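In the block that follows, a single chain appears as structure tokens, in the form predicted on its own.
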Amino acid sequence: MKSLQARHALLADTGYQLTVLSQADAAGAHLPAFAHKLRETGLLPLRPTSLRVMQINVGKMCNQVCKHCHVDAGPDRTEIMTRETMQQCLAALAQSDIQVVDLTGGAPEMNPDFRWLVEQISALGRQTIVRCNLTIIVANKKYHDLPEFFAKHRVQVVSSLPHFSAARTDAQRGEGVFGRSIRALQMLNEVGYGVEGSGLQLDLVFNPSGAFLPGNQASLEREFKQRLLREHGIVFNNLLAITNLPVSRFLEYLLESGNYESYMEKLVAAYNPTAAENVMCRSTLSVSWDGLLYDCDFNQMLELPVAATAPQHIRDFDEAALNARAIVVNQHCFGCTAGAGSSCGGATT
């Protein structure tokens, strides 16, 4: 499997994705506009509460090609953040009150300056989260010491594991991914990650394998903990249940499987005003591999930049202007406000 971009697929064009999201259904009916839903619940324009997290996408290169990936990442993607842009991120951090830096990709560890960036963030006294796909740890011997490196810098590790069964995980993330993920989790446990009292946090991410919303996060966590401990001796801290948003390769799946319209109807019907109040874009700034600024990772992948009233690039960082901006919304945002809500930190209600 290749990325949408490598296949020259129509959905590689973000303008085309936005057109799909705004189209009427087969009967000619349009879904309610997300902005209209926000207005009904007194949340339009949606404003930041305060910046707490800087999420940095350090590149789209990845050793996996997952079917649900909203980044369209893969081995054929070459976009990568330079050290110069990383330095601009660090300069912005140094002048801000942002306390958490969330590193994502692709596989962020494949950026040649990844470890340097983590060291610099640590030197600034800020918390680092890395969104590790697990298999990168065992992909090549140069990554085998990542658990020790993470532990040294007290990095919070957040890793996707769609299910505790090999069949369901491999169906979504590729043949053999489950087995390699289990080995990587064991390596993280061996240095203390997820172990009570260690202070080394290991969270897993669950996302549904089809066109449905995630189940109850607490119940899923109990089930994952029981099964992974009993069958593989693995421990972890929290399970984060995340809704798949209709973006990029998950949008491709919805369209090809004939589930797009019914899935969007589910998201709209499950709109939760409390979840809308707690969406992650109100406290997060998303920085792309080339330094451009977005309200969230999903807006970044749809190339919907922050409002024109705010700086557009990290080199022009202005915390006050960013905190005063109106957050850009579109139809995909229904994914973050459905049911219990969804964010990079899991359910929001």
Second form
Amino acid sequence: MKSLQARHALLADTGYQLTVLSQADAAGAHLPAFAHKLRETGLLPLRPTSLRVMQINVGKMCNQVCKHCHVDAGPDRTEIMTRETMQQCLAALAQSDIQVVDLTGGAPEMNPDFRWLVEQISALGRQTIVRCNLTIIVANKKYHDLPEFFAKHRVQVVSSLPHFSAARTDAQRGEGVFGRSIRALQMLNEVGYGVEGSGLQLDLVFNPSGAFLPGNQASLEREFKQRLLREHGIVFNNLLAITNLPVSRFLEYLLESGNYESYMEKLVAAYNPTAAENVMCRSTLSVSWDGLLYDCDFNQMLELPVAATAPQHIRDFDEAALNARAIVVNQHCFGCTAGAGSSCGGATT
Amino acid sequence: MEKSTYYNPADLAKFGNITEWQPEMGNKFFAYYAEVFKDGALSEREKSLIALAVAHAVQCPYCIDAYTSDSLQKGADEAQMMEAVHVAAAIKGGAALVHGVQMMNKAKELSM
Ligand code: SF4
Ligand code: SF4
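So that was the form predicted on its own. Now I'd like the form predicted in complex with the partner chain, please.
Then the entire complex follows, led off by the chain already shown.
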């Protein structure tokens, strides 16, 4: 499997993705507009509550090519954040009250300045979250000491493991990924991650390996904890249940498997006004590898920048202007408001 | 024109409409239904797998569709789902076969 971009797929064009999302179904019926649903709930225009998290996408390079990846990441992607752009992010952080920096990618660890960035965030006294895909830890000798490095900076590790069965994990993330993820989790446990009383937080992300919504987060967490402990001696803190949004490679999967229409209908039917109130873009700012600003990582991948009233680049960071902006929404947003709601921190209700 | 068949997948989504002709009983049924499937002494996933097995035993295509997606959603994997179907098959098959004893009794009663 290669990225959409490497395959020159139509869906590599974000304009085309947005066209698909706004199309009528085979019977000519249109899904309700997300903005209209927000209006009914009294949330339009959607405004930030307060800026708490800066999510930085440090690059699209990844050692994996997962089928559901909304970033279209992979080994063939070369977009990577420079140290100069990182410095601009740090300068913005220093003048704001944002306490949490959420590092994502691709595999963020593949950015050559990744460790430097974590050290700088630590020096500013802010909390780092890393979205670690696990297999990177065992991919190459130079990454084997990542668990120790994370522990040293008390980084919160958030890692995808779509299932406790190898077959379901590998179907989504690639052959052999489950086995390597288990090994990486054991290495994280060995330095204290996920172990009670260590203060080193290890959260797992459950995202469905197919065209269905995640089930009850608490119930899934119990099941994952039992199975991972019994079968692999692994412990972790929280399970975050995240809905797949119809963006990029997951959108491709939906279209190719014939599940697109029914999946969108499921999301719309499960619209939850409370989840709409709690969408993560109300408290997050998303920065792309080239320093541009977005309301969230999904908008970033759809190339929907923050509203024109707000600064467009991190070098022009202006918290007041950002807090006053209207968040840009589109049909993919139904993924954040379905059922128990979904965010980078899991369910929202 | 919509194709007319005994089972139409689109009808599953209309299940709720049964309350239109008898709201009181229908609403009570759905309230009870929702209560049954909540996490309790059995987890939501275990209940979903039981429902999947029963769906096969009663051979209801709506329920098979609904509880296949529900089982996946609740975190079940293929092996668990197929084992649930085998439980249904074993009980259904066993239920047929155990009546063989009745047949044997009757045959013995009638035979010299
Ligand atoms: S989902 Fe994560 S691990 Fe998988 S290809 Fe995308 S960025 Fe890489
Ligand atoms: S997709 Fe992004 S902008 Fe839309 S609701 Fe979710 S977090 Fe907000």
